[in-house]
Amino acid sequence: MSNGRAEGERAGQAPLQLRCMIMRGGTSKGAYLMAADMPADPAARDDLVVRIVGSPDPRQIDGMGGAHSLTTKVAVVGPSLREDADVDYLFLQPSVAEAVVSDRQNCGNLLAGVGPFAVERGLVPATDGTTAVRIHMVNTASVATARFEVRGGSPVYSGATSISGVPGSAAPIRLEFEGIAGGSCGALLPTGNAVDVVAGVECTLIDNGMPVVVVRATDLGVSGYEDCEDLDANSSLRSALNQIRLVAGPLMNLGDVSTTTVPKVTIVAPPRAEGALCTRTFIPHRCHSSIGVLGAVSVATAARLADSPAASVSNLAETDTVVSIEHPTGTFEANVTVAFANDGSPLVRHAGIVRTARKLMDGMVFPRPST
């Protein structure tokens, strides 16, 4: 963004106005923008990121933002400083109530859309048939690879790939994960176990792309096969949900986490269709109507730790190359391999998903003006 545009804006001339793709990624939806196009001070950014999606209002009627986390996401995209990747991916996670962006945390659905992007945009030279993105996701300093279709040099959107919570089907997005383990937390497991006892209830502290907190839902007086309408109206569970997380914070290296979104803590629940385990997530206080990509990552490496709540309750068996999770609204597959060192620690070998996008918008957004 150069500054004689944001002096314009200031001065009363023409309003800011800046290139901007609004994408559906998995199960959420957000603003994608070109990184050349925003302020390099961290705080300007953020400043003009809610001005953006219009918050803080509950409607966000002012702005792109959907009203809600999974509706209201920003991500913005570049070249890759890196030479093992061709993009840089930052995401960023704007309140809806405050005028409030996180920066501490990866969106695996976002970035689904971010190698259909980059070729819409020209960073990334396309050739008709699968196209591969190396992307570099600068939250936690990992790589992921997208593998998709492309034809005529535009990625291809159709498709006959369903995921569950998106309507209709879409072309297939293959995401490979590398380097994922302990991106936010320094370790797979930060506490160096398998099960703490955080809260007085029995957890598994882990981060395989996202920091999550894993707990059995019996173990906090309800099934786990709760709505989520249920589950947010349960007042003693928030609370105890929300003192779980504030202890856990500083165990998972996190520190203070009363103000961020991570942690998200899942409680789980043996099986109910044809899953390895039932899933209920909270972002960090409301139950997630599925469940996010990364955090589905996590939870399937810990359905794969002996003795954790995750395995306690899962029918996982050892050949099983995919973990299927059930969530509120179908399943989500990962394919999680973990080996054991030596002294028993778990190494994550591979992990992989499959998701979707679609471009829904492109074109000039205008921001806000600033106060």
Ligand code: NQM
Given for the second form:
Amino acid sequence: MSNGRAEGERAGQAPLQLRCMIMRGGTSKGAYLMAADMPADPAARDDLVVRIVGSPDPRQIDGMGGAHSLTTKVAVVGPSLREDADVDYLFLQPSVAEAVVSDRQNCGNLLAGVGPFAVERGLVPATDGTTAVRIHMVNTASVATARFEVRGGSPVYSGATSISGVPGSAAPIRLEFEGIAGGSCGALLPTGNAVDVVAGVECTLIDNGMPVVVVRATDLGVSGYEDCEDLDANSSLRSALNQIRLVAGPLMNLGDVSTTTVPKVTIVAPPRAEGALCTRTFIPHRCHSSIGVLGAVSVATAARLADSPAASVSNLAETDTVVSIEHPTGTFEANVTVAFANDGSPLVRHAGIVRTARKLMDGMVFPRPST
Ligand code: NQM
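Same protein, different state: after the form predicted on its own, show the form predicted together with this ligand.
Now the full complex is given, and it begins with the chain already shown.
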């Protein structure tokens, strides 16, 4: 295998080709690259990434991106620098429309493919049976353990588990999170409150793996059951959401968020099907066709906080361990338990989910040359 970094750096030019696996991870799709093949300098790395995915271009016709943020994602994986993990996973979110890459957010969907990818690339031993891979999520300095089946030295991709938003079924990948609270904002509740009034609207500003602003749909003049096209076309809603985000950013210790992908905003409404609450999530401006993994974990956690907008619309019982979140294309189940200290402050006891992933293509990628 060629080592793209070595060739590129020696010649002072972009590498001509590098190893790349395209995987569906949960309800996202992206390029999985080896850390050893990537330039060490973040600016050179990001430049390489936009040339791989074909940004900036709404169709990404000259690259591997899928012309949508959910299908234009990159996972960079290598041996872990931490003793308590097997591999390091850096998530990179390239913009479709601009030559910009963000490392400010994590992605729990691409995370689903990281364990199998690590086995495929020999980064962890391939022992038949249930394999556990400990993944250091570099973006948020936290750890997830992925458990999945390995047979004959290879990950098993086919199976009977279905997730909303993905046709058919595949093998389950169980993900357990540790220490994800406050990974981006410094605390689960960066303001110390379960409810804040932001731009005149009651919100929960929360970070249990993903910074999210949770707002009641009716407080924004919508039901929360609209489809994404209607919400995306609603300019007064979008402007209200944008205003809330801009005020929430500094309160969440994220600074000026006018050009960043976090925080996300989730509007919540009472459940319409079998779930505990209904959601529409903006990532951060377009409506998500379902809901992000860590975004869902954050919203599920918000639903555990008495009197919060999410709790006020949810039918969650204290004894329910799984929070079933309705979204535009189905439901997402997050296993989140929270304990409360004597002063009432919440402490996340457990967060876990089940996803699936599939190897779609393995080979060499040929990035667009530098201009
Ligand atoms: O929240 C979309 C997705 C995501 C992120 C986004 C994600 C997560 O659905 O963990 O997975 O929020 O931009 O892949």
